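Next comes just one chain, in structure tokens: the form predicted alone.
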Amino acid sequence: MSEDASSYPPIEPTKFDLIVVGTGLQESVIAAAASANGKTVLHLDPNSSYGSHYASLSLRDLSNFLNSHPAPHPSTSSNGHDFTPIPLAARPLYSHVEISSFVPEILDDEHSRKFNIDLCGPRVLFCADKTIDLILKSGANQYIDFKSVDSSFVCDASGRLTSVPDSRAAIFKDKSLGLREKNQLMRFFKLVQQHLGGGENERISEQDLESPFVEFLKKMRLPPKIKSIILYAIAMADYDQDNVELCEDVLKTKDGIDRLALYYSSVGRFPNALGAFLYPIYGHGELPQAFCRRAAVKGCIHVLRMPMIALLMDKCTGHYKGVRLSSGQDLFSHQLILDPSSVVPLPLISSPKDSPRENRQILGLGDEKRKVARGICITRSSLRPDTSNFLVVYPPRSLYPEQVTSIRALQIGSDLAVCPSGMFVLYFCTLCHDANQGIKSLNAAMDSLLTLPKSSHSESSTTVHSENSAEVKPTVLWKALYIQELTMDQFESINSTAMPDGNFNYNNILDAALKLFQKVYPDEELFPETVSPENPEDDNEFSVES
């Protein structure tokens, strides 16, 4: 906290419908449909900036939000009400944090200050996707604008980048594919726009829809390059398909099709994007703050650097009533959204109508072990000497043996804002149980991709292997890798939101949101259909830059 918290003046009123705590995509498109819908809605964040774990920050706040420490709440004092303060606990959701500078000028303030790091990074928006849909109906497009990702590459097992096919043109022209190849995925394509547009006849059989998406594949004879390709760049599956039984999340036939609807009408829907997926300019960090400005119009009050650290309860019903914040005040609301940082405590939320596995998934300490095992590498150029923004996946097994998760690498130039004139960041992703295995695959990529330099003035010289040309692998001038946590809590009238997902895009994430939307408010639609008195010339504009 810049600030001490006790120094802000009360917040008025003190009653709300909502209070939503933490600015994060999620909390933030719930404070904006709650405040669409009527609602009063205050909407508290610990941080000094906007976006919480979705945020966009300058290279030295973003090592100082990965190395915080959540400190314990202090003890409250009831003084006398019909209510108890309970403290809330706090809770890590990042560890492993390394982070090199192997130019110590980049963290300079000045310079620092230059960079927009995505936190929840690399993640992008298909051009058809429902977050687009959400965007456009919610009139957040009016905060936020976007370019096009230019092209896909996917990493052979051979180390070679392939270019990823988006259109029946790009088939034809890429030669890295025989004839023989191309007409095969010409046909599998045609298939699929078939099932998805045409009658009966022209389906896929519930049978194949209902069996594993590798099985389908196989059957129409697609050799392995194009069967990774479309599983791993366009399907964006996670998890080695190969072996079905081993697998952990089988893409079953149904699924895949509708990945592949999703990537391919995606291309051509805006005439400045080139390709599938778009970027925000300045970073996905922009994305919540277009929330909050179309939920700040409709009168949701925004408070910054102000924690919550207390529940207020009932003494009679043991039901929540409010919040204590730590300016002292207390306020109140008929519900309470909280972001993933908090934890309610287990003796409040304890009852005999909740049994252990309830209870140990409402404290996200149930089902989901996975983790996300993020990295981040600054260079001063291209991976690719003609292309800046792009995204190079690495399907399983295609780096070692034992590699049994894909790999996403994404780089983001200087035209996005999200770096200074000649830099370029690269993020890198995968799904992980294990720490030491997530940054195992980490390294590996960035070691296929880049070169860390011996000493801060060394300039290597090795190649990656292209469809065209050896190249000169980029020095790497900073770099971050860290475990991010996956949570997702829920009790009665206390609700929290998840962690950024290990996804490539934001449907689930915003799919969860819009659930617990409806469980708070089951009889409202998440934004009705109106028009901004304030621009309604501008509500259904959607800006993608050339």
The other form holds:
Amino acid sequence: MSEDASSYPPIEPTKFDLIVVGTGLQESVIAAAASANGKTVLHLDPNSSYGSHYASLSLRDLSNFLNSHPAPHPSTSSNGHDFTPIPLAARPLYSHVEISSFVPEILDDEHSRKFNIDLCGPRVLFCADKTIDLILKSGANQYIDFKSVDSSFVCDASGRLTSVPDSRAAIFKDKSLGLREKNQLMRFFKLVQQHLGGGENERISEQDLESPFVEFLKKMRLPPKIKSIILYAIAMADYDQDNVELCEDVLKTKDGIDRLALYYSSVGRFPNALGAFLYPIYGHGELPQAFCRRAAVKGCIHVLRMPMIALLMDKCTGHYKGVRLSSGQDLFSHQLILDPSSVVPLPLISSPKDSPRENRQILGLGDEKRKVARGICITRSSLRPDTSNFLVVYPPRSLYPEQVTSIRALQIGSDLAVCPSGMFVLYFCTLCHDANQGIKSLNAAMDSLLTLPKSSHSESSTTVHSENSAEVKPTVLWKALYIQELTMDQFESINSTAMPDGNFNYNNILDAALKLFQKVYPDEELFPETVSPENPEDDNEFSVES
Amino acid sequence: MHGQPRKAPKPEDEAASAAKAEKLRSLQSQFLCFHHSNIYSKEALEVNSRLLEINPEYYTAWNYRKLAVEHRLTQSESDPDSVNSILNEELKVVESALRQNFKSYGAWHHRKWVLSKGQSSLDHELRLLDRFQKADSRNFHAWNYRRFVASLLNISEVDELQYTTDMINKNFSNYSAWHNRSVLLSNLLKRKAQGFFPKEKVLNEEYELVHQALFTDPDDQSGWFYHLWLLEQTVKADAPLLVSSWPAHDSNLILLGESCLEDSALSPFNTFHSELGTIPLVVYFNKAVEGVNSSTISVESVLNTKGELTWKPLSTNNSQTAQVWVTYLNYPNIKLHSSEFYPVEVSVGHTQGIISSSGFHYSHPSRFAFKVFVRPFEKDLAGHGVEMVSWREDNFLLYESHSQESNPILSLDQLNIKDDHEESSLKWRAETIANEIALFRELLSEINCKIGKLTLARLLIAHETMLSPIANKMVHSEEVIELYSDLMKLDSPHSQYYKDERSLVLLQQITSNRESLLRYCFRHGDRTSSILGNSMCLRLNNISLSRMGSIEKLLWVQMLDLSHNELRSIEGLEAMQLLSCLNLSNNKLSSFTALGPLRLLKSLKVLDISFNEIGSHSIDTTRYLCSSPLSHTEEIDWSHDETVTGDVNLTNYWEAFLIFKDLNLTQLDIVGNAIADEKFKSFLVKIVPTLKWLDGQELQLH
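What about the form predicted together with its partner chain, after the form predicted alone?
Below is the entire complex, every chain and molecule, led by the chain shown above.
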């Protein structure tokens, strides 16, 4: 970005089927899918690395990225062509960025580069989720290796982690559940399995499926502890489900069961994966990159460090024609996909064929009112002595009475090549309406798990005893907090992707990308089966390192 | 590996298997050719290994390889390298055979055979086993082989136990892992290895582990089997114990001479009428024992004048091991006087020699004593003829007891000798079982689980017998009976088993105390009969019994009514040595083989087996359960046959012959059985010369 884009040689050719701006996951998937279908695709990114809002960055690059305030684009002139340039506005997507380094040497150049910190963390993939299927189907699995996340925990107010009994073997081994609870939980899992695989009379009634999941759990006489585990640590509900009137997002039984099914079928899908979750080695930034490489194989042209400054609109029809790059070059395409960093000025939306409201419903990702609060902490010791990669879920109200959303956390160790050896990266996130409320939640979760040094330049990296137990809490070396906007997906004639959502996995993001692809290319199959010797459907090709 | 449905073969598969069969046939004939001419060349071995790779089930081929190996080894005895290469070659052949079928007995056995030569490195074996466990963690062949390799490698049992823990943690639905665990623990407990003593602590931990499996998934049976094993370790007393005797301890036996007049003032529990000049002495153990003889049981009494007593096992299969043993005390008439009593003292197990069939010694020496009184003979009545016994309902009167009368049940209890050093272990056992009962009640409050109900029923009974072998309160018997009735409905394929168990509980309940037992005791009030003298009948009729039990408490019974039940077998009845009248009518006895226990009842005079199913089933299923002449365990005096049977065709009735030839029945009812035609009746009359009444008809022959 710092380099002068005008020094770039002009891009050849100048006409494409599709121009994609931004190399986030959605853009990369669409670019790869279009390329696989023989479209000519130009993939641009103003940044110097792949991934956009899905990137994994060094500590320094991360703080630069969060703090960068894109300069207003220079005004462009219309040179009497048959199109009008419409300058793009940059959209502020990150706010309340607060980065504290308690150990200055962590930012040393050499050290800093050993970090691959996810911008959109905490994030994992379910072994059985759509993303994995798509990675296999597209052949992107050649470029990416995964490792199993060891376990997941539910955290109570005292900061005690109890493991989530998420499989038959885990229920058997669990030390915190009573015998009766084990029986109840396993029976519930069986009920779900029967519902999914069984005959007519083994299915859960339609009436129950439409009812709130929490009511169904109550009807099944599951005790509160198990209910909470199922709702927040397995079905990953965001909002307090016990308070149906106040809850913004009541999980229906139908959806709850689908989430359970996803979780359950994830356990044991890959022989090397112990639990339900996977994490990509070198961080989540590898995912969009893998799709970009897939696209490149099929002829997609990638250009980094190339901001786009204006849209070119047909003077007669008012339709999109092309883009103007900061190098001054004009490029043309039939279709355009924009990442959420730029906004098209409002007047353009005023001539809709179909109403934007309807479009919003089509893609349904995000909500302008909501934001995601994200946090990152780096420590020199694991929260658990015996394992380094795991999830932690704080159900609503587990930390303080006003906590209305679940807080999710993920610890990743150096064995996943995201930090120097001996260190650990902890990601936190929660949904919020108000930035302060989100930051309060994250700070509460961090406080319950970690020790934060008083002064931001304290040399102390020793562990400190917590008040109520003999357990030692790891000390934070570096910490970041930021609020990320959730954006809508799409405009009338210009298609735009969304910001990463607040979920653990990519399912909704991917669904939106696939819908967008379908909208742009209604008659094209997504990653059609190839008779290539690669045989991407073969699970054995999928690399999960043990 | 498990739970995969079979698919019907497609035509192309069938063609492929035909081609495979063709190839196999040709290899097979080549191989047999080499085998018959003892050729062990490289080429011959190659043919054999190809054959085994396709069909690892071919035992002859494996045996040939053994011969070939022996042959080649003798030729290269001096050279360790070639020995190694010969044996390694064998291991490779086994591996490729196992790749074809990892459940091939022949292949696994061959591998063991090669390794037992002690020449091969064993390191590879554990890696091989790991691969097999990964492919199928429940492959019992691999588990079996693992035990073999572990013992060759001297892997400690503690390590192997940890391995089973790991496998169970991965997937607890693994019979083989649980089984191996029970084997390893048995050994560790037996030798009190470090960390495996006391037994109570170890078993508590095992209960804890298996509970996790049972509660997580009660539908999975593997844990239940381990639980059953644990229960056995908890409940079982290793050493055999004396549980009852006849005459009972401290009892006053009243001996009636031949044809004595009945006297209602005498207690029928202790009155005994003998025509043989002997008193049976019965000892009843809690498990089958051997080594009961005059040195292990000493009897001190003036009655025993003939010197050493001969003890006889009451076993229907003629083995020298039995739960119940009998001997006979003689009382020569002349020496007995009515004014005196004759004390008898019996000491059991004061010298070693009584051993249970599992090898444990009788370790609780015990003593019991009783007194014998004699009623004077009244010669003038001796001429009174024998009368027919009628089982008609109006001949029975509910027995009214006399409070001063000795109690047949209480007297049993004094046999129980408490041992101080066993107290704490007994306490642990009772606590453990009580804890299990509470847990399974909780489980059953959550779900309806057949095996959970069965386990609870078993636990309740175990708790009952453990806590109160003396008091026999049977506080849970109603609950247990209900559980079994429930199970009969829930699990109809096994209803016969539940019915049997329910019968046993019902009998335990009936015999648990004097009051409940007396409700089933009747005076046989047929005034015209004198055969029974002061007779009392135990009537367990019409209570849906499918099996007899609690016999240790019924040794005193002389007249027993078991009619209108569902008995298929009368196993155990052989212990009732005093029995003279028995009613088995209207049951489900289906053959004479099922009546085997009667052959040991020397006092039996009156037998009613009418309205059963003898002769209606062409296949005698009891023969597989009970012994028969075909099982070569019977002592048959064949020389006896011809003299008695004469012209009757014995082959048709030899089962009946075996039952009746040794009995001295005077009265038999057999009507209502398919076999009971005129021909059969005439056969019976011949082989039972003492018979006076057959199906209610007085026989005119005598």
